[in-house]
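A lone chain, given as structure tokens: the form predicted on its own.
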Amino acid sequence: MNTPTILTGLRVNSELTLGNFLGALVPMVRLANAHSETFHINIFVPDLHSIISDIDGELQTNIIKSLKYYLAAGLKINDNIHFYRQSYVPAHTELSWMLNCIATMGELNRMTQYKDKSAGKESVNVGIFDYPVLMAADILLYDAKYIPVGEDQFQHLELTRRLAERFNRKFGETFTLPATPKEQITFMSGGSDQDGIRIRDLQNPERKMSKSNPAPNSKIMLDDEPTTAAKKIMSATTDSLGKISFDMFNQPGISNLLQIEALVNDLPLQDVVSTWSGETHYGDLKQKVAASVSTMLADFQRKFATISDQEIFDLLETGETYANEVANKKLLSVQQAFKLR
């Protein structure tokens, strides 16, 4: 493939949060939009790994919903934009296990995911241990070079880097290696070297915004009325220093706030913190993010209504076709090198 690749998933197990929007989402967005001349944006439903802890979930609603909110967040569909669900490729789950003849248990024992959400139970489905096998798989089948993911995937990154040397040692050069985590913040960051974005826990600002908390004050979802969004953005938590500044150490409630205003606006964050500094009135600065939250829901939220399902069936059937294309040559030269054709 002459096109590098940059791919991308997100899990649909159920609705994101503003932090998923804002850290996730939105950067996808900008990124497709501002590379898809010269990239081919690969966009998949992971629906293969979202079984792996939802079974029982509404994931076909999930996954048309998921879809319609990279529409609603501004994505500008053209030929280099594909849409496709994991499990209609086959070729993933193929390669998967070949992969996982070149994969050692030990490596998988390492993955801080798997040990984290394995600790403390008598076991765990096999899927949580093996699924960076299948990520890895995700990644190879299509030379993908950049994978936007957060800090704790940079793991299961590296373990797919490690898969394919191991693999092109053995069998010659057929898998195109991943940039390191490094390069990868590099080229998303545009250039810079800076951290991703992390929008914090409205009750307790020491976490990241989690849609797993059970609490629903500390976190706004993408379907939340705008007015409960403002509600929770006054209800959040800041401190009692009774100064404005930005400073995620000692003031991480007013500091995410701070961030959420920047980042809700599209302006610079160090802009919004200069507007801010100084101030003593916390309850302006929750009156003016609530403002902004509500305004941003109720516009993407308008976005979405008007996208319909055929409009993403119609994707998904275009991306599937050229998914299933590339995947299945690409897995035809690993069935060759282990004498499978």
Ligand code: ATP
Given for the second form:
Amino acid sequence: MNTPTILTGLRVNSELTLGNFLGALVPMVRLANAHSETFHINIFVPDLHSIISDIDGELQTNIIKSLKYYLAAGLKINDNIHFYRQSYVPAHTELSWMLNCIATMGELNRMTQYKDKSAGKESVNVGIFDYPVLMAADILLYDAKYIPVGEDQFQHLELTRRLAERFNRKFGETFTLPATPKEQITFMSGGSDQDGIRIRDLQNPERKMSKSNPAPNSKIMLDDEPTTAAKKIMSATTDSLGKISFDMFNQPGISNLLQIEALVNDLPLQDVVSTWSGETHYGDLKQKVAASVSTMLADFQRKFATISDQEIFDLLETGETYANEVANKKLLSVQQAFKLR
Ligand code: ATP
Ligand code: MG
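The form predicted in complex with this ligand, contrasted with the form predicted on its own above:
Below: every chain and molecule of the assembly, starting with the one above.
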């Protein structure tokens, strides 16, 4: 039996926030640890996706750092975990070109991400238009079944399925279709109540926390000093109702703090909510959450510091050997379909 694949990649154009950590990194590490006996877990750095927009800091530093983050967040390494950099597996760009030849301008034009990212701009690079096709190649090269992505990427996942179907119809069974977005959600949630969480902006809790928000107090970064992070929590916007309850609509700031408290301590949200419901001193809750976040960050940063660059390079070496082997095999069958080989 073929071992199925779960595939994930995080763009490393800048430092990550607590939102990225709690909403993407930690759930991915959980998923990997739960399934790495029965699935290949491909954790790749989409460096070719990074260059379609500006990069904060040094790309090489960001790459190594991001892979250390998986380990610091508790990823257990075994033979089924594969770390690789997209640009070190040339089949990604080659397949992407071939998929370009079956994708249409019309379907790429309909991508909401493209519309959002190009809105109001005088000039937009072709990469921003075409990256969903590269993303399809990232997935199809490995016959990946599950790709834990946010809702904003579902349209790209549907595009991937459509391209694979079109190719298979024209040339015969070549690609495995990834699971539908609905099946992905069912698989990823695995019955947990922490699915689809959105950590809110600390200053403006109606919005989600985003790394691209320039306001430093709106977000906690993974490399913030724990004391700085605590101060940001203490200055978080709340409300004037004067009574704690979990109500994202009327009390988004307070609800966000309860949510963070639960996730950081790995407690069911219900438990945290029942501990604090009805309390009137917002300052007490802030102090507790500030302590939880700074302890968690200090612990995470301590673990991060123990991981050497060499450890990551070693993982990349074996991972890239594996990835090239699998990807080149798939690429050859596509080249043969097009009569290029
Ligand atoms: P940007 O402002 O550049 O869009 P971002 O912080 O929204 O950055 P993304 O790169 O868009 O981050 O997303 C990376 C991952 O983090 C995705 O899986 C996304 O769902 C998740 N994520 C982003 N923001 C949050 C948040 N506030 N809470 C939980 N998860 C989040
Ligand atoms: Mg985003």
